[in-house]
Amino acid sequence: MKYTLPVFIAFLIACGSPAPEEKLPEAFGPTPNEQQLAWHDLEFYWFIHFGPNTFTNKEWGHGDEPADAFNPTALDCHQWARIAKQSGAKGIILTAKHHDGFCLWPSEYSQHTVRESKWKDGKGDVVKELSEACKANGLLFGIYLSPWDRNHPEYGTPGYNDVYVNTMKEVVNKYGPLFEFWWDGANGEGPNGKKQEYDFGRFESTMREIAPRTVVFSDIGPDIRWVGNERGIAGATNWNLLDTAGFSRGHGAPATDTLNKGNVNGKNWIPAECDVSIRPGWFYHAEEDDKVKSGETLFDLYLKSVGRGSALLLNIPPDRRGLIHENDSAALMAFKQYRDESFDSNLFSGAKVSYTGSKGAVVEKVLEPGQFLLPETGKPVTVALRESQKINTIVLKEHIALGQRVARFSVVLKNGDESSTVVAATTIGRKRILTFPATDVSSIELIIDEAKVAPVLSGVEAYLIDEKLVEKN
């Protein structure tokens, strides 16, 4: 392929490459394919919890549930969708079939499903509506599929292992292309008192066959893996690499430390979602009403998820209308205006920029977006203002297409020849978000302590947000 030399060199700096002395090592490691780091890219989407424990009031429906349970007055997904665009969310996963078994399309496999139900006289598609407003308001669709089935009268036998694959076929067939496939761990008792014993192989190996492009997420991925709680919080060192030998889903997963901060020398790119719900539950209940998670709580949780380097997987449960309610809304759009105004001025634009390379000569530039930075593991880059600004927030990336190298690093805020402060963490990943108390700099020390190999970043940035908004990360 010819390029001539204005647009090639117009690639070059769309790429974000580096000076002209200095060129990107080789890969290390374990690195992301391109489904895991457009997943990266998305860092904050939906989760939506919905079927008939939202009329029953359970958070685990038993299974024998009657369907008309289901009947919600005024279901708008693309009140959802519009909602969901609003916050800055970048996608939905939608509980398509909880633990009950209970389905939100008709499918052919159950008869357990909103067929049987008297919404829409049985003519309903939860399923469908959601995964059309999605893509009429450009966001991305996923689906939570629990395995796990109290109703089926088949689970507890092998022949459900094949309803489980006819199953997946059909929403992927019907609905998709899906973003994110969630499996969950569960594995309680169907209607006959039985387990199942889950052919998690042969749903991986389907999954990969019909929907390749689709990142797979369980307590072990293969894609994608929980975070070990339900609070939102990744591990302040976390690390995107996960060991899975010897493993299985639920509870033969590693411990959840493990799953919180990851392997520092794991084997696999299998980096941390963490779910959390708006709201005490999963699903809606109307005495939750008033225990909504504040603007600021939301906030708090997005510096502790993706401002550890992974997404945030947030639950916001419709109600038994069938509408996302006014207060989880309010609370979202809270959650957007403090994130908007919090990153909206990046305080090191233009700044200057010096360090040694990783070959030893000494690297000077003007900071600017999607540059790469090479410096030599326990050398200072130096990133120097015009003048002294107040400061409390810097967000550090790494270029994790290459691996993921930082172990450990330190940052020291300078004011002139006056005291300086230093701020210390582990690991970076796609993002590191890093608060403190508020204070006057004039530049910055930014040393990488420990590295695997030569730390390859990505971004360099300062920001000074509200301080009401800041701890210590």
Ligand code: FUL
Contents of the next structure:
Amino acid sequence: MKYTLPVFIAFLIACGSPAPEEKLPEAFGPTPNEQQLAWHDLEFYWFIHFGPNTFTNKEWGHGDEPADAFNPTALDCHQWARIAKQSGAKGIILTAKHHDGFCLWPSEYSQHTVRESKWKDGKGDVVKELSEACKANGLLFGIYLSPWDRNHPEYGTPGYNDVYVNTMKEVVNKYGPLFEFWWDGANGEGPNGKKQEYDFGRFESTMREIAPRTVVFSDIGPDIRWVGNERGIAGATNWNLLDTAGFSRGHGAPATDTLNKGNVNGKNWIPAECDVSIRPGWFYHAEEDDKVKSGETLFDLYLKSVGRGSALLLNIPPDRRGLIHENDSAALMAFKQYRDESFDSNLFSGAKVSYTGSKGAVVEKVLEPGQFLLPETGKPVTVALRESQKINTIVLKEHIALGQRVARFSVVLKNGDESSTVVAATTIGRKRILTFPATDVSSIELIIDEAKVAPVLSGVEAYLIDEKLVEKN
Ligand code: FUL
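Next block: the form predicted together with the ligand, after the form predicted alone:
Full complex below, order starting with the chain above.
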């Protein structure tokens, strides 16, 4: 079959072949590796704090609790995983060992484990059960393994670093693949009154060797950093970059404000993870049953974490039965429903977008998911709707695979000839969600006011969310 030239050109256009000025630029500065990119896309996953503290009503066990203290009456990790899945979480990180040293699996390297308890006649293994439940429910599985150990007799001696390395190898081999490994920076005294000098260099090289695709969290990475608070809130300015030279984990970490915002010119791609509990405590306490964060509060945290380019690690502590409490489950379902309803219908989908591209050429196209926009800094990106719509939320995305570039932007909301409110903010990163009072809009002008280098946007969306969900400060 022969094509005429116009048909051939029309075919090329239909294939979306980029105009010359639309070529993606080179990467700039530090960029995420493959695992980090995949991690960015998770957005929301669970933390589970569970162990002797659940039964002794403590937050930090002393390590001298009898193993029998751990005695769930109806433990069901499949219930955890089912609810996690229904809540839209992508994975679960379990406190396989918290500071009290108690191992939720029968570790070869400890005498303080489920094996020493009466639970299931010492034959139980929570880590195994949960890793299997995650797999069965299509969830990723991760492990928190506290370096601080208030039980282990070798803690406070060089031998404990061997114990910790062996324990990491044990859990990775038995329960991997793990999507994330969590190093808590806390370092207090062990049973002999001594603090440990953690050999984090060795811990890190061990993880790279045995689990090169697992993203490793600590205050300062190597792959993901702490957000600097336990309230689940990322900085309104949030760079995925961090300088780590001269810093160490725990007390030697950068100031919490730096962890919250990142370093604008940081040398490493180490994005922030927002950890927060659905209840006041990390572990279950019956007296907090009426203090579970509501679906609305969780949605607000979503805006302040994922909506600021970070990820939400939400802790859901199982109760003494070994089940997720009804109140937590109800709040999680409300949270899921709010997210679904809010972001179901992108009012900019199919809208016309025009901007001045990098070589001064005017680019016009129809907004579609997964499309790149390469506007010139300081020049407007105009999105025109077919008819005026009420909106109160704008979502912007940067193509972070090529680095984080945008430092400041503003949005002018227009309705016919009336132009109005300016919504302004700083960084975008993987996703930036901006909410404002509902406004009638027929077009918007997005201006990237400041960028390190030519911006690469991968999404401009608009929504009308329930007014009560608009971000609270
Ligand atoms: C902290 C710990 O001390 C808390 O108990 C909890 O595990 C939290 C996630 O990290 O550093």
